[in-house]
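Read the single chain below, which is given as C-alpha cells and is the form predicted on its own.
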Amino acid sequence: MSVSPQPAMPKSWRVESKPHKFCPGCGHGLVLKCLGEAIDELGIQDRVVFGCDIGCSLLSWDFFNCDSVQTHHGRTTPVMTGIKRANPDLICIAYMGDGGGYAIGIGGIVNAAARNEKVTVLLANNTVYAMTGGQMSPCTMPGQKVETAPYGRDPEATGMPTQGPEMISAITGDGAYVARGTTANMRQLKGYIKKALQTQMEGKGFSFVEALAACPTNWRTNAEKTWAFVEKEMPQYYKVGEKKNPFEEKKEAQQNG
C-alpha cells in the first residue's frame, strides 16, 4: 500500500534545529527529534512556547526555532500552565526528565492533570538523575545499580518506581491524552506526541507523554547493552502504549451511538 507524501510545510513554519549538546547515545536528542518533527508536521511552530526544566533537559532551551523559556527545577508545568491561561491560543509544551517531573515537580504535574489544564507535558524517563552523576531517581528500576544504590534499588527501602502515565490517566478528566512511548520505536513515539499536541490544539484537556530514553554515560553501558536495556528491560516494568485516548473514546462513542 503506497502512502502519498505530505506536502512540504512553508519554510517559515518549519522547526529549524542544530546539533544537540547531550552526551553520545543520550535519549534526549531522539525524544526532541520526535517533538520537532511533530511540530513541523502540524504546522504550529508560530504558536509554540517550549518550556524546559533544570537537569539534562535544560540543554534543549535553544534547540528549536520557537519561543522558549527555562524554568526553575520542577516548575516547568506550572509556568507553562500560567502562559497557557494568559494566552489560550498558544501551544504550551513542558519538557523535563523523570527527576524533575516525578520528584520535585510531581506536585505541579498532579495538580495540572487534576484540573485538566490544556497543556502538553513531555517527560524523558532515563531512570537516573543524569546531570548530577547518575543518582537514583523516582524511576530507577528494582535492582538497578546507580551511584546512590550501588547494590541495586531495594523497593523495601525506597519503594517501587513511579508509574507516571498510569497515575496521570487515573486522575485526569475526560478529554485528556496519556501515553508512554520509547525511543526504541520512534515512529510510534512521534505519533503519541502528535496526538498529545492535537489534544491541546483542540482544547480537549491535559496531555502527557512519557518517553523511555537511554543514559549510557551514567548507566556505564556500551551501545549493545544500552539498546538492550531500553528496548527489552525497561518495557518489562514500564509498559509502552496509550493509557488514555480521547480520539478513540470519541470514535467508540460515535460507533455506539
Given for the second form:
Amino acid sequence: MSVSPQPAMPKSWRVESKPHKFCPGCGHGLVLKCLGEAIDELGIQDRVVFGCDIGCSLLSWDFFNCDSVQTHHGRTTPVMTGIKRANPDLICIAYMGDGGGYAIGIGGIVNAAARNEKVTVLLANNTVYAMTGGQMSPCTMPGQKVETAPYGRDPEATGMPTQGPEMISAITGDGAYVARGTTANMRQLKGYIKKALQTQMEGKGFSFVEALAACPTNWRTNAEKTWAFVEKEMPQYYKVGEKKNPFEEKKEAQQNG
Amino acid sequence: MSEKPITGEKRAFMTGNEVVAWAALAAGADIMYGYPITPQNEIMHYWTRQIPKYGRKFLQTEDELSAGFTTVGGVLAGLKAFTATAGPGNTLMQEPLSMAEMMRLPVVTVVQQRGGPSTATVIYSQQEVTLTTLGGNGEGMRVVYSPSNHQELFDYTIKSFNTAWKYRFPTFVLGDGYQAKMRESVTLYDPEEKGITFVTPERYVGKPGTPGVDRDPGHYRNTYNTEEELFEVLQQHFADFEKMAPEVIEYSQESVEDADVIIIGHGVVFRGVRDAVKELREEGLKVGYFRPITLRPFPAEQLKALATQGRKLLIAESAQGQLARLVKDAIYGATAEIVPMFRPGVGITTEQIVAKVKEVL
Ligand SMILES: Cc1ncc(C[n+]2csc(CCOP(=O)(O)OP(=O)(O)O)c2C)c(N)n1
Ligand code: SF4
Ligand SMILES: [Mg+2]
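With the form predicted on its own done, generate the form predicted together with its partner chain in the same format.
Entire complex below, previous chain first.
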C-alpha cells in the first residue's frame, strides 16, 4: 500500500507558506482547509479575493494562492464590500475571529448584512481574543475563565455570549445564507462554506458562516479537553446548523408550487 | 472603600503594565474601561485581578471608540476613570478624546506606543507622539507625560489623575511597548503618605438635589450655533492652558552649559541618551542632554534658551521626526543646528547615540 507522506492540501493553498503559522491544534487551519476545498470544488481560485482580519486570522495573509488583503482589526467586512462594489466579478471573502467580527467589527457586519451585500463572511469562533493573549470575547462562555474575566465570565456583568448567525439571519433580506458549522464536522462545515460562496456567486445576497474552532493555547487545554470543549460544550450554547438558506427556500417554493 | 492597595513603600520587580495597574490603584482610580490591544493588555489583566479586593470596577467594551466614550461617561458621573490603549486603538480613541477636549473632561489615558502605521508592530516605537499630543479634530488642549522608566511610569500615572482633575484637560501617559513588557525595579508607595493630596473628582451629572429646584441642571454641550460662540469658548480653553502650562511643564537637562552637542530624547530613548552623555563626558567631550517630560505642554522656552548659535541639537527618537517637529516648533527662530537621528519603530542604543555624536562633533 502506498502512503502519501503528507495529507492532501487543497489546490488553492499556497504550498510555499506551509506549514502554516497557527499553533498545533488550532481551529483556524481546519476552517481554512474547508474554505480551500470549497474554493477548489467551485473552481473560483482565480476570482477569489481573500481578506483577513487582525486576530490570529492575520496569520493567513499569505495562506492561499489567491489575491489576499490583511486589513484592520474589525474592518475586513467593509474592505471586502468596497472591493465587491467596485468589481462584482470577484468573489470576496472576509475571514475573521469572534472578537474582530462580533465586537469591534459588528457595525460593519450588521450594515453589510442589512444591505444584503454580496460578500461572504467566514468567522472562526474560538470564544477568546486569541491573538492578544486570551481576553474575554463576545463569545466567551458563561463561567469561562479568561484574562479579563479572571474569575470567570459573569453574564450578570457582561451579558450572554453573542449569537452571531441567529442575529444576522434576523436582519438579512431574501437571498441571504447564514449558518453555524463546527470544526468537529468538517464535511458539514465545507458544505456550509460552499453554499455561502454559491450565494455570492449567484448574487443572491449576504452570506455568513460561523465556525466553532479551538484555541488550545489560550484555553490552556490538552488535546482531549480541547476537543471536548469544541465538540460537546460549545454546541450546547452555539447551535450548529443552517439558519437561513436561499437554496432551501427555492426548493420549498417549487414544492409548494 | 476597602483597604489601601499599598501601605508604606514596597520594592517590586515588575513589568511596566503591572506598574501602571498598581499606580492607578494607588491613585484611587475608580474604574477602568478598555479594549484589548498589545502592548497594553496586561494593564487590564492586573487591574481585573486586583479590583475585587479594593472595590474598583472594570468594563471591557466592544472597541476603543466605546472604551473612550465609556471613560468619558465615567468622568461625567464623577469617577476617576481611565483607559489604556495603543496603536490603531489610539487612533480610534481620538474621537472620544476630542469630545473630552471640547468639554474639558479629565479623562486619563495610558498609551503604550507600538509601531505604525496601522497594525504594524507591538514593541519598540515612539511613533504615537504626534497622534497623542495633537490627536483630535479642531484644536483641543491636552496634557501628555512621557515617562522613561518604571518609577516614572508609577509616579506620572498617579500624577496624571491629579493634573486631569485639577485643570480639567484630558491627560495622557505616553509609554511604549518595550517598557510595558519589560521588568524593572520600582518602589511602589501610597501617594497620600508621600504628601500628595488627591484632587477630589466632581460629578458633572447626578449631583444631589432636584435640577431646576435645588440646583441648576447640568447642561453640557459639544456643539455651538455660531462661529463667535465657539471662538469665545476656545479662547477660554487656550487661556486656561497657557495659565496652567508653567505649573505642569516638566523637563530635565544635564551638562548643557558648555555643551557643543545637546542630545534631545524622551521616553524609553532617554535611557540611551542619558547613558551616552555620561560616557561622552567621561571621554572629555562637551555633550549634554535635554529631555522633555511633558510633550504637551512642551518646555519650549527652556529648550529655546539652549538652542544657541554654533550648537548642535541631536534629536534621537524611534520615529521619523515626531519629536523633532515639536522641537522645531519650540525653538523657531533659534540658530542651533538640528541633527536628526530617526529610527522609526526600532530601538536606539547608547552605543548608536555615542557613535552618532562622535560623527557630528
Ligand atoms: C483597533 C484595534 N484594537 C485592538 C487591536 C488588538 N487586537 C488584535 S487581534 C485582537 C483580538 C482578536 O480576537 P479575534 O477576533 O477573536 O481573533 P482570534 O485571534 O481569536 O482568532 C485584538 C483586540 C487592534 N489590532 N486594533
Ligand atoms: S493562539 Fe489560539 S487561535 Fe491563535 S494560532 Fe494559537 S491556537 Fe490558534
Ligand atoms: Mg477569537
